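Next up: just one chain, as C-alpha coordinates, the form predicted on its own.
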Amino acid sequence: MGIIIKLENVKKFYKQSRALNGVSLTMDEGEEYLIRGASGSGKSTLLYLLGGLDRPSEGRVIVNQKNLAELSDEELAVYRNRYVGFVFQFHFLLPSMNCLDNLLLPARLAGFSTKVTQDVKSRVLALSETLNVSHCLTKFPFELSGGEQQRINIIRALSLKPKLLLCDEPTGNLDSENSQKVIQLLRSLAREFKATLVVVTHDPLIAESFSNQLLMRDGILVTN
(Lines of atoms letter the chains of each structure in order from A and count residues from 1; the text may use other names and numbers.)
(Lines give C-alpha, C1' and ligand atoms only; values in the text may rest on other atoms or scores of the structure.)
(Ligands and ions follow the chains in the order given, each with its own letter.)
Protein backbone atom coordinates (compact mmCIF):
# COMPACT_ATOMS: atom_id res chain seq x y z
CA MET A 1 0.00 0.00 0.00
CA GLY A 2 1.20 3.49 -0.74
CA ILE A 3 1.88 6.12 1.89
CA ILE A 4 -0.96 8.64 1.91
CA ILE A 5 0.03 10.81 4.89
CA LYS A 6 3.38 12.36 5.68
CA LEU A 7 4.21 14.93 8.37
CA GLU A 8 7.55 16.72 8.10
CA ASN A 9 8.81 18.51 11.23
CA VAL A 10 5.34 19.86 11.99
CA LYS A 11 5.07 22.54 14.68
CA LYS A 12 2.01 24.33 15.99
CA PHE A 13 2.11 27.38 18.25
CA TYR A 14 -0.76 29.07 20.06
CA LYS A 15 0.39 32.44 21.39
CA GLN A 16 2.79 31.46 24.19
CA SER A 17 2.16 27.70 24.08
CA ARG A 18 3.64 25.05 21.79
CA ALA A 19 1.14 22.34 20.98
CA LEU A 20 3.47 20.47 18.58
CA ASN A 21 7.25 20.72 18.70
CA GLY A 22 8.37 19.04 15.50
CA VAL A 23 6.43 15.90 14.59
CA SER A 24 7.52 13.75 11.65
CA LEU A 25 5.74 10.54 10.70
CA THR A 26 4.19 8.60 7.87
CA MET A 27 0.89 6.72 7.81
CA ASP A 28 0.08 4.01 5.31
CA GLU A 29 -3.13 3.76 3.35
CA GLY A 30 -5.70 1.48 4.98
CA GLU A 31 -3.80 1.09 8.25
CA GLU A 32 -5.05 1.64 11.82
CA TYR A 33 -3.25 3.94 14.25
CA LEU A 34 -3.81 4.72 17.90
CA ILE A 35 -2.46 7.92 19.47
CA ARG A 36 -1.83 7.89 23.23
CA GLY A 37 -0.62 10.56 25.61
CA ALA A 38 -1.58 12.71 28.57
CA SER A 39 -3.91 15.69 28.24
CA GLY A 40 -2.08 18.55 26.56
CA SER A 41 0.45 16.29 24.85
CA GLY A 42 -0.64 17.38 21.34
CA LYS A 43 -2.86 14.45 20.33
CA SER A 44 -5.91 16.45 19.34
CA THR A 45 -3.83 19.14 17.64
CA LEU A 46 -2.29 16.44 15.47
CA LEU A 47 -5.77 15.23 14.47
CA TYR A 48 -6.92 18.75 13.61
CA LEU A 49 -3.92 19.25 11.32
CA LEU A 50 -4.46 15.90 9.61
CA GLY A 51 -8.10 16.78 9.04
CA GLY A 52 -7.45 20.25 7.65
CA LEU A 53 -9.22 21.93 10.56
CA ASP A 54 -6.06 23.91 11.34
CA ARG A 55 -2.78 24.78 9.63
CA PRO A 56 0.74 24.13 10.96
CA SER A 57 2.88 27.03 12.16
CA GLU A 58 5.89 25.29 10.61
CA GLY A 59 6.50 22.10 8.64
CA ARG A 60 4.35 20.28 6.12
CA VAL A 61 1.28 18.04 6.31
CA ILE A 62 1.14 16.10 3.05
CA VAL A 63 -1.85 13.98 2.07
CA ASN A 64 -1.78 12.20 -1.28
CA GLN A 65 1.15 14.39 -2.34
CA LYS A 66 -0.73 17.61 -1.52
CA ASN A 67 0.57 20.03 1.11
CA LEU A 68 -2.54 20.96 3.09
CA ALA A 69 -1.01 24.29 4.14
CA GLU A 70 -0.95 25.38 0.50
CA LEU A 71 -4.65 24.72 -0.09
CA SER A 72 -7.12 27.61 -0.04
CA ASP A 73 -9.90 27.69 2.55
CA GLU A 74 -12.33 26.50 -0.13
CA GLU A 75 -10.05 23.63 -1.15
CA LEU A 76 -9.65 22.61 2.50
CA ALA A 77 -13.44 22.62 2.90
CA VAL A 78 -13.75 20.23 -0.05
CA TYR A 79 -10.97 18.06 1.39
CA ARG A 80 -12.74 17.82 4.75
CA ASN A 81 -16.10 17.05 3.15
CA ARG A 82 -15.05 14.51 0.51
CA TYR A 83 -12.02 12.85 2.08
CA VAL A 84 -12.20 13.03 5.89
CA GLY A 85 -14.60 11.64 8.47
CA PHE A 86 -14.44 13.22 11.93
CA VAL A 87 -15.66 11.63 15.15
CA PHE A 88 -15.23 13.93 18.13
CA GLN A 89 -16.21 13.37 21.75
CA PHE A 90 -18.68 16.23 21.34
CA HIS A 91 -21.13 15.64 18.54
CA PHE A 92 -21.58 19.09 16.87
CA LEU A 93 -24.98 18.08 15.46
CA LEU A 94 -27.06 20.98 14.16
CA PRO A 95 -29.89 21.56 16.67
CA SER A 96 -32.31 22.95 14.05
CA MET A 97 -32.31 19.71 12.03
CA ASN A 98 -33.61 16.29 12.93
CA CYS A 99 -31.05 13.50 13.06
CA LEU A 100 -31.71 12.11 9.58
CA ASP A 101 -31.22 15.56 8.04
CA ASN A 102 -27.99 15.90 10.05
CA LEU A 103 -26.81 12.59 8.62
CA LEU A 104 -27.60 13.60 5.03
CA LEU A 105 -26.11 17.08 5.32
CA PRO A 106 -22.54 16.13 4.17
CA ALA A 107 -23.93 14.61 0.95
CA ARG A 108 -26.06 17.68 0.28
CA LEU A 109 -23.15 20.06 0.94
CA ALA A 110 -21.05 18.02 -1.49
CA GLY A 111 -23.65 18.61 -4.20
CA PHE A 112 -24.08 14.93 -4.99
CA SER A 113 -26.69 13.74 -7.44
CA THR A 114 -30.05 12.46 -6.22
CA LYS A 115 -28.94 8.87 -6.87
CA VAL A 116 -25.75 9.22 -4.83
CA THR A 117 -27.65 10.96 -2.05
CA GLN A 118 -30.12 8.06 -2.01
CA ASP A 119 -27.18 5.64 -1.72
CA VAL A 120 -25.90 7.66 1.23
CA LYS A 121 -29.37 7.56 2.79
CA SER A 122 -29.50 3.78 2.44
CA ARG A 123 -26.08 3.55 4.11
CA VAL A 124 -26.99 5.74 7.09
CA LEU A 125 -30.27 3.89 7.59
CA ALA A 126 -28.40 0.58 7.71
CA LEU A 127 -25.80 2.00 10.12
CA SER A 128 -28.53 3.37 12.36
CA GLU A 129 -29.94 -0.15 12.64
CA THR A 130 -26.50 -1.54 13.47
CA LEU A 131 -25.95 1.05 16.23
CA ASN A 132 -29.52 0.85 17.55
CA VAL A 133 -30.45 4.47 16.86
CA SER A 134 -32.99 4.05 14.05
CA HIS A 135 -35.67 5.30 16.46
CA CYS A 136 -33.73 8.58 16.77
CA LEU A 137 -33.78 9.63 13.13
CA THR A 138 -36.95 11.73 13.29
CA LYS A 139 -35.91 13.33 16.59
CA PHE A 140 -33.85 16.46 17.15
CA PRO A 141 -30.41 16.21 18.82
CA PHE A 142 -31.64 17.76 22.09
CA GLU A 143 -34.17 14.92 22.43
CA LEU A 144 -31.39 12.28 22.48
CA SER A 145 -29.14 11.00 25.24
CA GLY A 146 -25.41 11.73 25.03
CA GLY A 147 -24.71 8.19 23.87
CA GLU A 148 -27.36 8.38 21.16
CA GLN A 149 -25.99 11.72 19.95
CA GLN A 150 -22.51 10.22 19.73
CA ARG A 151 -23.71 7.26 17.69
CA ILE A 152 -25.50 9.63 15.28
CA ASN A 153 -22.25 11.61 15.06
CA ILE A 154 -20.34 8.44 14.16
CA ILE A 155 -22.83 7.52 11.42
CA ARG A 156 -22.50 11.01 9.93
CA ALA A 157 -18.70 10.65 9.88
CA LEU A 158 -19.04 7.37 7.97
CA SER A 159 -21.77 8.49 5.57
CA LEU A 160 -19.51 9.44 2.63
CA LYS A 161 -17.05 6.53 2.94
CA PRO A 162 -14.09 8.70 4.03
CA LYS A 163 -10.54 7.72 3.14
CA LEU A 164 -9.24 9.23 6.38
CA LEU A 165 -11.22 8.57 9.55
CA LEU A 166 -10.13 10.69 12.54
CA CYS A 167 -11.57 9.81 15.95
CA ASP A 168 -10.94 11.87 19.09
CA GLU A 169 -12.22 9.89 22.11
CA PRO A 170 -15.00 8.36 19.96
CA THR A 171 -16.42 6.28 22.84
CA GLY A 172 -16.17 8.92 25.57
CA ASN A 173 -19.97 9.11 26.04
CA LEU A 174 -20.72 5.41 25.58
CA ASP A 175 -21.05 2.46 27.93
CA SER A 176 -18.64 -0.45 27.61
CA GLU A 177 -20.96 -2.55 25.42
CA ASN A 178 -21.58 0.23 22.91
CA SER A 179 -17.92 1.29 23.06
CA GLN A 180 -16.81 -2.10 21.82
CA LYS A 181 -19.55 -2.15 19.17
CA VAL A 182 -18.55 1.29 17.89
CA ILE A 183 -14.83 0.49 17.72
CA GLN A 184 -15.56 -2.76 15.88
CA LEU A 185 -17.77 -0.87 13.43
CA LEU A 186 -15.17 1.84 12.85
CA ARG A 187 -12.47 -0.73 12.16
CA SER A 188 -14.68 -2.89 9.96
CA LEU A 189 -15.88 0.01 7.81
CA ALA A 190 -12.41 1.54 7.62
CA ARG A 191 -11.22 -1.75 6.12
CA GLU A 192 -14.22 -1.83 3.78
CA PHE A 193 -13.56 1.75 2.60
CA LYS A 194 -9.76 1.13 2.52
CA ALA A 195 -9.55 4.11 4.85
CA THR A 196 -6.76 5.08 7.20
CA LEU A 197 -8.12 5.03 10.76
CA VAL A 198 -6.58 7.26 13.45
CA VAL A 199 -7.98 7.00 16.99
CA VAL A 200 -7.19 9.04 20.10
CA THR A 201 -8.40 7.31 23.27
CA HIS A 202 -7.70 6.88 26.96
CA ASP A 203 -9.60 3.58 27.07
CA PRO A 204 -7.03 0.83 27.79
CA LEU A 205 -9.29 -1.92 26.42
CA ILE A 206 -9.48 -0.16 23.07
CA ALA A 207 -5.80 0.79 23.07
CA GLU A 208 -4.53 -2.74 23.59
CA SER A 209 -6.18 -3.95 20.38
CA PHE A 210 -4.14 -1.60 18.13
CA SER A 211 -0.74 -2.74 16.89
CA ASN A 212 0.29 0.66 15.50
CA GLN A 213 0.56 2.96 18.52
CA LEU A 214 1.95 6.49 18.64
CA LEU A 215 2.87 8.06 21.98
CA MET A 216 2.78 11.85 22.29
CA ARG A 217 4.54 13.73 25.06
CA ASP A 218 4.97 17.51 25.31
CA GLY A 219 4.20 18.03 21.64
CA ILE A 220 6.61 15.45 20.27
CA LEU A 221 6.29 11.89 19.06
CA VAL A 222 8.02 9.62 21.55
CA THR A 223 7.49 6.26 19.81
CA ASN A 224 6.01 5.08 16.54
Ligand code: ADP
Given for the second form:
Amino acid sequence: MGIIIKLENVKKFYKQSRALNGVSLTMDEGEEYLIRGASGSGKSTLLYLLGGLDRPSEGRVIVNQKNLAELSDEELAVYRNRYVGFVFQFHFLLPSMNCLDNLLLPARLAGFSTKVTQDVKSRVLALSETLNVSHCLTKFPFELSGGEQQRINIIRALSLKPKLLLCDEPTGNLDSENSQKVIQLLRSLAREFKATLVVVTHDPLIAESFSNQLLMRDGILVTN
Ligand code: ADP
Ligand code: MG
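Next block, the form predicted together with adenosine-5'-diphosphate, ref. the form predicted on its own:
The complete assembly is shown below, putting the previous chain first.
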Protein backbone atom coordinates (compact mmCIF):
# COMPACT_ATOMS: atom_id res chain seq x y z
CA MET A 1 0.00 0.00 0.00
CA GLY A 2 1.33 3.41 -0.94
CA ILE A 3 0.84 6.64 0.86
CA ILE A 4 -0.92 9.73 -0.38
CA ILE A 5 -0.69 12.92 1.60
CA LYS A 6 -2.93 15.95 1.74
CA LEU A 7 -2.52 18.99 3.95
CA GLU A 8 -5.49 21.34 4.29
CA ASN A 9 -4.81 24.81 5.65
CA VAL A 10 -2.47 23.48 8.31
CA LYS A 11 -1.41 25.85 11.06
CA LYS A 12 0.93 25.32 13.95
CA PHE A 13 1.26 27.96 16.62
CA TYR A 14 3.69 28.09 19.47
CA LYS A 15 3.45 30.65 22.26
CA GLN A 16 5.80 33.08 20.59
CA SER A 17 5.46 32.19 16.94
CA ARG A 18 3.29 31.06 14.07
CA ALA A 19 5.49 28.26 12.77
CA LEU A 20 2.96 27.26 10.10
CA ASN A 21 0.37 29.74 8.97
CA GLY A 22 -1.91 27.86 6.58
CA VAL A 23 -0.18 25.25 4.45
CA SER A 24 -2.11 23.29 1.83
CA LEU A 25 -0.46 20.71 -0.40
CA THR A 26 -0.71 17.22 -1.81
CA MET A 27 2.04 14.65 -2.21
CA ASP A 28 1.83 11.61 -4.44
CA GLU A 29 2.92 8.10 -3.73
CA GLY A 30 6.51 7.39 -4.74
CA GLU A 31 7.31 10.99 -5.71
CA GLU A 32 10.22 13.06 -4.38
CA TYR A 33 9.84 16.54 -2.92
CA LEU A 34 12.35 19.12 -1.93
CA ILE A 35 11.61 21.82 0.65
CA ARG A 36 13.68 24.99 0.81
CA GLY A 37 13.32 28.16 2.82
CA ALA A 38 15.17 30.38 5.26
CA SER A 39 15.86 29.28 8.80
CA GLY A 40 12.71 29.63 10.89
CA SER A 41 10.35 29.46 7.91
CA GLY A 42 8.63 26.32 9.24
CA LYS A 43 10.33 23.49 7.33
CA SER A 44 11.02 21.24 10.30
CA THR A 45 7.58 21.89 11.76
CA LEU A 46 6.07 20.75 8.47
CA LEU A 47 8.07 17.50 8.57
CA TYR A 48 7.10 16.83 12.20
CA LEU A 49 3.42 17.13 11.29
CA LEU A 50 3.82 14.90 8.21
CA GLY A 51 5.55 12.31 10.34
CA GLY A 52 2.98 12.37 13.11
CA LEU A 53 5.53 13.60 15.65
CA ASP A 54 3.26 16.51 16.48
CA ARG A 55 -0.31 17.62 15.80
CA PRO A 56 -1.46 20.79 14.02
CA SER A 57 -3.12 23.66 15.87
CA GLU A 58 -5.59 23.98 13.01
CA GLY A 59 -6.24 22.28 9.69
CA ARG A 60 -5.92 18.68 8.66
CA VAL A 61 -3.06 16.34 7.80
CA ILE A 62 -4.58 13.51 5.79
CA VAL A 63 -2.68 10.34 4.97
CA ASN A 64 -4.43 7.67 2.91
CA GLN A 65 -7.75 9.39 3.58
CA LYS A 66 -7.21 9.33 7.33
CA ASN A 67 -6.94 12.51 9.34
CA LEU A 68 -3.90 12.02 11.56
CA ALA A 69 -5.52 14.26 14.20
CA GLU A 70 -8.21 11.64 14.69
CA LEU A 71 -5.71 8.90 15.51
CA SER A 72 -5.09 8.05 19.15
CA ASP A 73 -1.55 8.48 20.48
CA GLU A 74 -1.12 4.74 20.13
CA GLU A 75 -2.31 4.69 16.50
CA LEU A 76 -0.04 7.62 15.74
CA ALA A 77 2.92 5.71 17.23
CA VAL A 78 2.09 2.77 14.95
CA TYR A 79 1.92 5.17 11.97
CA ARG A 80 5.38 6.55 12.79
CA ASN A 81 6.85 3.11 13.33
CA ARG A 82 5.37 1.34 10.30
CA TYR A 83 4.99 4.02 7.64
CA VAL A 84 7.55 6.73 8.32
CA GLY A 85 11.34 6.82 8.21
CA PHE A 86 13.08 9.82 9.74
CA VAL A 87 16.55 11.05 8.84
CA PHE A 88 17.42 14.15 10.80
CA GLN A 89 20.55 16.24 10.88
CA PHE A 90 21.15 15.38 14.50
CA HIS A 91 21.37 11.67 14.86
CA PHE A 92 19.18 9.92 17.33
CA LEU A 93 21.07 6.71 17.81
CA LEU A 94 20.76 5.42 21.35
CA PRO A 95 24.18 5.73 23.00
CA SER A 96 23.78 2.69 25.25
CA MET A 97 23.22 0.19 22.42
CA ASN A 98 25.60 -0.99 19.75
CA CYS A 99 24.76 -0.08 16.17
CA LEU A 100 23.18 -3.39 15.22
CA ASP A 101 20.82 -3.17 18.21
CA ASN A 102 20.03 0.42 17.21
CA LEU A 103 19.20 -0.80 13.70
CA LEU A 104 16.92 -3.56 14.95
CA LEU A 105 15.08 -1.37 17.44
CA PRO A 106 12.21 -0.36 15.09
CA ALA A 107 11.53 -4.04 14.33
CA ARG A 108 11.54 -4.86 18.05
CA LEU A 109 9.15 -1.98 18.76
CA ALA A 110 6.87 -3.23 15.99
CA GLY A 111 6.62 -6.56 17.77
CA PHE A 112 7.29 -8.58 14.64
CA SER A 113 7.46 -12.35 14.58
CA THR A 114 10.89 -13.98 14.64
CA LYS A 115 10.67 -14.61 10.91
CA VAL A 116 9.86 -11.02 9.95
CA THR A 117 12.52 -9.74 12.36
CA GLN A 118 14.97 -12.04 10.60
CA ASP A 119 14.00 -10.49 7.23
CA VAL A 120 14.58 -7.02 8.66
CA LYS A 121 17.96 -8.14 9.98
CA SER A 122 18.96 -9.48 6.54
CA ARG A 123 17.98 -6.17 4.92
CA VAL A 124 19.83 -4.16 7.54
CA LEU A 125 22.97 -6.26 7.05
CA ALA A 126 22.76 -5.91 3.26
CA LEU A 127 22.32 -2.14 3.51
CA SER A 128 25.24 -1.95 5.92
CA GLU A 129 27.38 -3.58 3.29
CA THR A 130 26.13 -1.24 0.56
CA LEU A 131 26.89 1.77 2.73
CA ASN A 132 30.24 0.45 3.95
CA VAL A 133 29.37 0.36 7.63
CA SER A 134 29.43 -3.40 8.28
CA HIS A 135 32.49 -2.88 10.45
CA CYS A 136 30.47 -0.51 12.67
CA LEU A 137 27.70 -2.89 13.68
CA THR A 138 29.25 -4.15 16.90
CA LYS A 139 30.46 -0.69 17.87
CA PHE A 140 28.66 1.90 19.95
CA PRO A 141 27.57 5.14 18.26
CA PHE A 142 30.24 7.23 20.04
CA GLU A 143 32.93 5.07 18.42
CA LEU A 144 31.79 6.11 14.92
CA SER A 145 32.61 9.15 12.81
CA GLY A 146 29.83 11.60 12.00
CA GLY A 147 29.49 10.21 8.49
CA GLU A 148 29.25 6.62 9.76
CA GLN A 149 26.61 7.59 12.33
CA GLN A 150 24.65 9.26 9.59
CA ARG A 151 24.71 6.16 7.40
CA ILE A 152 23.61 3.97 10.35
CA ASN A 153 20.81 6.46 10.90
CA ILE A 154 19.73 6.16 7.27
CA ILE A 155 19.70 2.37 7.45
CA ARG A 156 17.59 2.47 10.60
CA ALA A 157 15.16 4.86 8.90
CA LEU A 158 14.82 2.39 6.03
CA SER A 159 14.75 -0.80 8.07
CA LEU A 160 10.98 -1.30 7.92
CA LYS A 161 10.64 -0.09 4.29
CA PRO A 162 8.78 3.11 5.17
CA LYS A 163 6.30 4.46 2.67
CA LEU A 164 7.24 8.00 3.67
CA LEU A 165 10.87 9.02 4.11
CA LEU A 166 11.35 12.39 5.81
CA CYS A 167 14.82 13.93 5.74
CA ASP A 168 15.56 17.16 7.59
CA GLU A 169 18.86 18.63 6.39
CA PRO A 170 20.28 15.11 6.15
CA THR A 171 23.60 16.37 4.80
CA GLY A 172 23.94 19.25 7.25
CA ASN A 173 27.32 18.17 8.55
CA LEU A 174 28.83 16.52 5.49
CA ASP A 175 31.16 17.91 2.82
CA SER A 176 29.70 18.41 -0.64
CA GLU A 177 30.97 15.14 -2.11
CA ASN A 178 29.52 13.06 0.73
CA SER A 179 26.35 15.16 0.65
CA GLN A 180 25.80 14.21 -2.97
CA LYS A 181 26.41 10.55 -2.13
CA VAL A 182 23.94 10.55 0.74
CA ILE A 183 21.25 12.26 -1.33
CA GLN A 184 21.73 9.89 -4.28
CA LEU A 185 21.51 7.02 -1.87
CA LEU A 186 18.32 8.27 -0.25
CA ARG A 187 16.77 8.77 -3.66
CA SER A 188 17.66 5.35 -5.01
CA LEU A 189 16.55 3.60 -1.82
CA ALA A 190 13.28 5.54 -1.80
CA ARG A 191 12.71 4.49 -5.40
CA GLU A 192 13.51 0.88 -4.59
CA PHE A 193 10.99 0.86 -1.72
CA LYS A 194 8.50 2.99 -3.70
CA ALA A 195 8.54 5.46 -0.86
CA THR A 196 7.56 9.10 -1.02
CA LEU A 197 10.70 11.12 -0.28
CA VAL A 198 10.66 14.56 1.34
CA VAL A 199 13.99 16.33 1.79
CA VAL A 200 14.67 19.65 3.49
CA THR A 201 17.96 21.21 2.45
CA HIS A 202 19.76 24.52 2.08
CA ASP A 203 22.19 23.09 -0.43
CA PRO A 204 21.40 24.62 -3.85
CA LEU A 205 23.33 21.91 -5.70
CA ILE A 206 21.15 19.20 -4.20
CA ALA A 207 17.98 21.23 -4.51
CA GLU A 208 18.16 21.87 -8.23
CA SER A 209 17.97 18.19 -9.19
CA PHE A 210 14.55 17.62 -7.60
CA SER A 211 11.53 17.92 -9.84
CA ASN A 212 9.05 18.90 -7.11
CA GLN A 213 10.20 22.01 -5.31
CA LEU A 214 8.47 23.63 -2.37
CA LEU A 215 9.58 26.96 -0.99
CA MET A 216 8.58 28.14 2.48
CA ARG A 217 8.51 31.66 3.80
CA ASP A 218 7.19 32.74 7.20
CA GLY A 219 5.13 29.61 7.70
CA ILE A 220 3.52 29.45 4.29
CA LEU A 221 4.33 27.85 0.96
CA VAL A 222 5.18 30.34 -1.75
CA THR A 223 5.47 29.62 -5.44
CA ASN A 224 8.99 29.67 -6.81
P1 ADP B 1 12.94 25.79 10.02
O2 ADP B 1 13.04 24.30 10.14
O3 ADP B 1 12.49 26.24 8.67
O4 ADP B 1 14.20 26.47 10.42
P5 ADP B 1 11.11 25.54 12.25
O6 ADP B 1 9.96 24.75 11.74
O7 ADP B 1 12.10 24.84 13.09
O8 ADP B 1 11.81 26.30 11.03
O9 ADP B 1 10.56 26.77 13.11
C10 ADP B 1 9.57 27.67 12.65
C11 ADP B 1 9.28 28.68 13.73
O12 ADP B 1 8.66 28.05 14.84
C13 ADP B 1 10.52 29.38 14.27
O14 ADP B 1 10.19 30.71 14.57
C15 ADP B 1 10.82 28.60 15.53
O16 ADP B 1 11.49 29.40 16.47
C17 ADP B 1 9.44 28.21 16.01
N18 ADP B 1 9.43 26.94 16.74
C19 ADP B 1 9.74 25.73 16.21
N20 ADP B 1 9.61 24.77 17.14
C21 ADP B 1 9.22 25.37 18.28
C22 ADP B 1 8.92 24.92 19.61
N23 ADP B 1 8.99 23.61 19.93
N24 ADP B 1 8.56 25.84 20.52
C25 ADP B 1 8.47 27.14 20.20
N26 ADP B 1 8.73 27.65 18.98
C27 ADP B 1 9.10 26.78 18.03
MG1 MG C 1 14.67 23.10 10.62
